[in-house]
Each structure stands twice: as structure tokens, then as C-alpha cells.
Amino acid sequence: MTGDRTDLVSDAAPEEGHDPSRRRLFALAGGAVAAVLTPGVTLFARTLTVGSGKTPVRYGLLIDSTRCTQGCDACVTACQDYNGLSKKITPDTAQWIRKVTVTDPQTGLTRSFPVMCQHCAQATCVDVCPTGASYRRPDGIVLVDKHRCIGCRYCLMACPYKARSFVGRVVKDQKPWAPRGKGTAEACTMCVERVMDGKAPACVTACAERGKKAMVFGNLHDPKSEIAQKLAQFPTTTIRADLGLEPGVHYRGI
């Protein structure tokens, strides 16, 4: 298929047992950046073995592209409103979530769906960060510690999903739960403060209330959760599964 085409300070420590040798993925991911979600994008189908992880909780998303319509941007607007992001999209604007349209060149089938940080189990952004600012929580959510980030932008180059942004100017009227320091990297936080309060991310809530109910959030490692049961019912897709990054965001219908 071809296509026409990001964090929060937390007291949680980086996940233990992280293997620095995976830094070799940086070169692989860097070479793939130009091709991801641009003409030539490749989507790989895979199946999920529910409950196979090392931790009892791994949060993730399931996005059903058969329900998502091209004209709907409820998830994008909700993210912008909740996290205090600008709605005026420019080359310098941070987009923690964006809508992408892909078309199968053989059949002409077109799908529209949101793309955000994929919260990978083997996150390249974490691997290449020289200060440990980019880290993965034990529950699978990938974040940036603003106090440690030095603005090197290695994580932006390493992310094959173009999911990270760089804050190049002073940001006013920030949300207290979404600090955005000048000279730091950022990306989707999966609304971690809402998750810790027992709520779904803002994009998921908005999709259910104002959109097409195309997004499901939950614990991938709990066989009784809605997301795990849905993943067990039908095949799903992760973007660039060939990189072996094990994204926490799964897609249906693309």
C-alpha cells in the first residue's frame, strides 16, 4: 500500500534490563524514515500472543481503519486541546497524532487512520538517547524526561514512524500535565496521567464520543481486556513490523 502521506516528566524509572546492543537498530531505522508513511510504505500483518510479555501490564491501542473515516479528526483535535498543542499546522508544529491516508495501488482501496508514537517494546528512540531522557516504563508507555533531554534530536532521526517533534521555541500557556520545554524532544504520551487515573487517552475518548468508535485502549497482556479479546478475534497489522520493534499500536483493515 502507498501513502500520501511527542512527552511527560515522570518519576517512573527507565525499564530495567534494557539492552544497549539494540543501538544497531538506529542505522536500520534511520534508513527507513524516508519510506515510512510516504510513497512506498509497507505494512506488515502479524498476530499477537496475548499474555506473552514479561510484565502483567502493557498498554496499547487497537485502531480499526474500517471505522475511521478520512474526514473525521476527532482524535487529532482532542489531542491538541488536551495537551495544549497548536491547531495551526506548519512544518514546525508538533503533531503528537496525525491522520494518514494510504491506498492499495492494485485494488484502489483507500484507508484513513491516525498515527502516533507506537510505544515500541524495542524502542529505537530509547536505544539512541545518550542521556536516558527517552525511556520506556514497565507498562510499555514510552516517554521523555524533560530534565534529562539535551535536544540532540537523535530520537527524532531514529524513529521510523516520524512520531517525535522538537520544541524549538518557548511555549506559553502549557498544560501542567504536558510540559513542553524549549530545546527538548516530545511525542505522544498515551495520556499517561489519565491512564494512571483509570481513564483512556484523550484521543480514544473523543473517538468514542464524537468519532466512529475506531480506537480501543487497554492492557495487551490481560486476556480478559477488550483490546486483547479483539486482537484474538481477527488479524491485525503493525507498521514496519519487519524492524522488530514490537509496537504497542495495532491496526485492523490496512
Second form
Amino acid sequence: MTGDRTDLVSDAAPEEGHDPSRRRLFALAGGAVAAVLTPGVTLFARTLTVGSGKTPVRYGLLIDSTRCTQGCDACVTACQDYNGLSKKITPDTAQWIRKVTVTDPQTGLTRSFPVMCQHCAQATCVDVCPTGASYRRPDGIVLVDKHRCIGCRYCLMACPYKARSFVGRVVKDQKPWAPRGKGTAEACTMCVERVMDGKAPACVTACAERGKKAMVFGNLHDPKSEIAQKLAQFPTTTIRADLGLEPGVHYRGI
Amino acid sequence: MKTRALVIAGLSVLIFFGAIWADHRGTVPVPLVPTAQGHCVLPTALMRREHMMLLRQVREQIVRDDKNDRTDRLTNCIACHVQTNSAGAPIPINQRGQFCAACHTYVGVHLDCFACHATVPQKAVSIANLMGTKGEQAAYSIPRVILQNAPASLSRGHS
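Counterpart to the form predicted alone, namely the form predicted together with its partner chain:
Expanding to the full complex; the earlier chain stays at the top.
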């Protein structure tokens, strides 16, 4: 149970290894209200913690669409190679990152940039997930716990960025750092294994090495990080900022 | 009278040899489990009985509790227990007779870890190598870490 949402937890017959009093202590510490209905049944109402409340770490991306060009797909191929995704995109294979080209019909201005999971602070996929498989890490990365995913595809419907994919066929030759299998939803993991090793995601590294140096990865909440300084330097936006989901992926020049 | 005795005797002989035959047929040889290099996180007897609990516990800690420094994870189990073929390439751990499959076939317990998880270890490849053509063939390695932080006790039913 995370404190991300207001939820009511009925604590019926104490389970093995579960200490209700300890749980209550946590709930109270989190500024919550608890009501004992009958002995053994307690309702907890937890306060809503807004994602933009500053945590020490929030990983994010900055994509400079003024540098990104239409012909380059270094980020996409790097993602596919590194995470063992299929290069052939069919309705039953996954796509974690894609290149999008948009044109303003009035001015004719054309921009090309990659779109992937936006790692929202108010992630809709997390909200709709019936099993708690979609979750948001304390460092802001939104992941699917495939052990819990039942493949209902609610998250695919809920995501306004169409970032989630459903794996509809048996997967072979997975990478040890990217377990994937039939019957689960998945999306960009921001290469969480690489990030934990202190490296940038595969797409960002590939963009710097072979692409147009249009992507910056870093901790949005560290004012000294490159990404935070660039965000403070020039105007950026997020896709569908009007939805108020507070994505972790920022774009320049769109 | 004589016929009845004969029938009973015949049946007894049939049952006797039938039982011997059935017993012989029913004996499945205990699998020869390939031995690993290095030391395990727990004594063998405990691992045989509790490894699924440990795997589940560690998986929850890594996936949900952000304890990414846990080294007693499935990928390291595979890296240590994998066998190589004559060409030096790792053999999938869930292949017939290999570490996981040998026991699971013997006890008739289906394991679905490898519907998602990689069956052979692989060294993390650098993105620069990935861009070349040879990056994918990067060899695997036995992890340097021999684990010390095994949990003191594994309680049954804990996940």
C-alpha cells in the first residue's frame, strides 16, 4: 500500500505476520484518520500526497525537439536492442519509444521527437490498475510489476500518451535486465537497471553518441543537475500539460 | 476345486510379477543436478526446501521496495548455476537436465519464471557496443559477488 491515493483499508482478521498496531502507527504518522468500527475492523483514511511535493529524487527527461531530426531513430533502435524488444511492430508486440512528427497546419512548422512513457506524477495507469501492478517508484519512475499484472489492459486505455503496450505473444531471448512475457502490459522503464547503476537510459546515451544530442536525463529535483539547470534556462512544456498529470518528460520547442 | 486353486495361484503369480514390473517402471532416477561454481546464499538443504520463498521475498524487495542492492536475485542464481556447452555458450537453465529443469521435472512442479525471465546470463552491454554488430554476442560472466547478506531466517508463508 502506498500513500499515493486516499484509500480505505479494512483490516479484518489479522493476517499472519501482520501487526495491526504497527500499521496504525504508520497511518497516523502519515497524517491519516483511523476509525475502529468493531474490534478487529479498522478503517483508515489516508491523506492524498501530491506527487509534485518535493522528493529528493525525481528522474526525468528533457527532449530538445529543436535538435531532434526526422530521419534519426537512434533512441528507438537503442531501446529495442538494449531491452530486447522486437523490431517488427505489430499489434501484439511492445513499443516502448516511438518517433512522432507533428506539423502545425497554420505555420507549417514541423517537429520530430520521441515519445515514451512520460512517468507522470499523477499517473493514470497507476490509478486504474486493479491489481496494483502499475506503480510509481519513490524516484518517479512508473513501472509495471509483471508478477501482479493480469493483462487487463486498463492502463493501455487510461494512458493519454499511448505509452503502454500489451505483449500478446510468447517472448523469447529476453534480456536478464528486462524480463518480459506474454499477457502483461509494459512500457518504458527509463532503463531503471541502468539508472540504478548510475548510467543514463539507453535512448539518452544513444542520442548523445549517435544521435543529435537532443536528450538529457537527470534528477529534476536536484537544482545542480544538468536537466534542472536547462529547464530553468529556457521554456519547455510537457505533452498535454492541460491534463495536469505532471509528466517527468519535458519537451523544448513544441 | 482344482481349477479354483489353479486360478488363484495364477492370479497371485500375475500380481506378484505385475507389482515388481510396475515398481520397476515407476522408479524415476533421482536427477543429477549440475553443481554450481561458488557458494550459495543458503545451505543446500535449506535452498532445496525454501528457494521459492526466498525468490519471492527477494523479488518483492527488489521490485516493490527499491532494494536494488540485493544480490541474491534470480539473475545471479542463473549466472552461477548455468552450464556451458562444448562451444562455451551457456545452456538455458530451464532446458532438460539443467539446474532448474532437472528437479522440477523430477518433482513434477511446473515453473513459469522463464516465461518472462532470461534463461541465460548476459553481461550488460554498453550502448556503444550495441550499435555495432557484435554487441549482442557479449559473453556472460559469473558474478563477482558471493553473497553474504542472506536473511537470517526464512519464515514460511512470508512473501
